[in-house]
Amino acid sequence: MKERNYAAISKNILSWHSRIDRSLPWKVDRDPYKIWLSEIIMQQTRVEQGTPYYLRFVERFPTVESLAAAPIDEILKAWEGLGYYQRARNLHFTARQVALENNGNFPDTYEGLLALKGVGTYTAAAIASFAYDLPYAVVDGNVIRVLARVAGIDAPVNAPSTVREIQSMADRMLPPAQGADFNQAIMDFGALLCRPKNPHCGDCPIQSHCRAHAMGEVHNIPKKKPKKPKRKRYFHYLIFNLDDQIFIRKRRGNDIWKGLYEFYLIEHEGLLTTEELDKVIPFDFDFHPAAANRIQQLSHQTIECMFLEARIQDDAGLEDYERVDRKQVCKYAFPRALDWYLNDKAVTLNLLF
């Protein structure tokens, strides 16, 4: 592509971004705390879902320092939902040494950016770009989407040579003097006009410069390598009821869900049924089926839920679990699967939400 096409496309959506208003919250100033806040919470993350999320978290945590100083469980139970949760922990992690060892500074060059634990070059680029003005292409989803469309690339957009084709292709488009206010623009431009599905074709400014409309192509661009298949795990999680506690633990190692809370947990190869279950469960109790099943999907995870019920005498084999009031159990984090039987089950189990 020409240099002067490249220069027409970036005077186009610039001009069709100043006639549109998508206002988003974390638009309205150059905070890099803020900034910084609401690339963490939307990746991999609809606006729709996360503009809730950053909203409480900004109104919780007005500033870096007070990120910082939070308990990681509170950090966990305000990301409940959100899923991914090494992006919280990450969060933290960075928030304590922005505050501790930066005094509250964020780095202002895209290197020092880029060293803060969980930043990628995505999030870098898009904090030194909207908070410093630095000259910094962003290339998310919806500008990969854009380009690969505009420069009809038929190679599968998540292999590392197109990602660089891309990347080149957006630094060469970036006006000097407006970088963050393209940025901002041709991103706005993916989510509204040039979308996955049903895309505003007709009403697109650069369709003379778009290869894939010349093909007939966009519906089929961008692609993508095909994913592996997703492991399929079996939880059975056993809800032991000792007058009015329930026991919870957190859980820990490197799996899933890590910090997150859970109760007492048999995982096997496959869905058993509570005639199986009786048989290696290692306690003398009458259990019993207390919802229908969960599925929760992950990225790489297919995870169901069986939950089953027993009222107990005393916490025998249950010495590494807390011993939580029912009513309090909505203090903690849990995974999604979980958080949706607990309230589900709230009458039964007498939770106050």
The other form holds:
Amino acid sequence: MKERNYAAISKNILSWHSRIDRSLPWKVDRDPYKIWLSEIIMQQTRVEQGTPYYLRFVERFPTVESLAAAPIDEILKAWEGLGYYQRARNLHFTARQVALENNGNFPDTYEGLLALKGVGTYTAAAIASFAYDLPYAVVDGNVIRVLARVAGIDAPVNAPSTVREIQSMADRMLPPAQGADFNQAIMDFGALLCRPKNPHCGDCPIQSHCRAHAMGEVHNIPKKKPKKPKRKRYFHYLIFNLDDQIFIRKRRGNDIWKGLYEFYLIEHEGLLTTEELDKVIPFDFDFHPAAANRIQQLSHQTIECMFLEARIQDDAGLEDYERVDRKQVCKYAFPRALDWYLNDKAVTLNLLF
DNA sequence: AATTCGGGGTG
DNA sequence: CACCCAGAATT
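Form predicted together with the DNA, following the form predicted alone:
So here's everything in the complex, that chain up top.
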């Protein structure tokens, strides 16, 4: 096979990038803390979605020491709504490690960065290049799409062997003296021009190097393995009211939403009717539907949430729960569906209040 | 190698 | 509705 002209491709992408203005707030300086924080926040997250979170984090936690000193619940509250909450827990763990064991200094080698919890090959390469100008090529969703098209890769790109092939291409393509520039350029190129749908092939600076274009396969690459159907789950939430307080509990174990708060939960194979709920609920008081059901789409699950409220006179049977004022509940981090119930729900059907 | 971890934007 | 996003960790 003909040797691919990596130098020409990177040169054209860099040239294209020099005419692009995409300012990113975490790149105003080369503070490793800001680069690291932004990269963790942006994992599997659109820049437009993650940027407001980043701005709030640097405002509230300007240094790694301030982040390390914060309680995990405060960090989770700031992360609320962003998803993949293990990222926030790893963020806290790593901040403490850097602040307490390394005098506030992040590792300055690729291997050192890769050893941090929550930092994988992409993030280690991103920090190494953006913060320290080291020649490591990033491979994110954008780079995978761009290079899969350039090479006309027919194999599924979510197979590890294909990712390794693309990483190898990116490594060879990266100009060692311009690692940071090229990494930024190829990601912007994928995000703005070589997009998943309706790519701007007419304006493409590397069209003559693109095998997918030559084959007329741009719209079929990258290819992915079919995903299996989502699991469906049914959460029936009981909101107990004792005076002006409600009962909440932190989720534990290895299920979704670990570390976030929720109400008294009854999970069942299917959606329960009010009659069926009467038999299942180990309490004998009246409960009332308090909102329309909410369907929450996760990456691997579909969760339908039902919300019922009841007024109670004592906390018997609720010893494992925290009693918090309605006014104070906004200080706790909840999954989006429950935050919706507490704050966004348009019309309450609740007859109690 | 396969699976799971959220949530929102987009066509 | 399906797909995708500045991926990583676990099994």
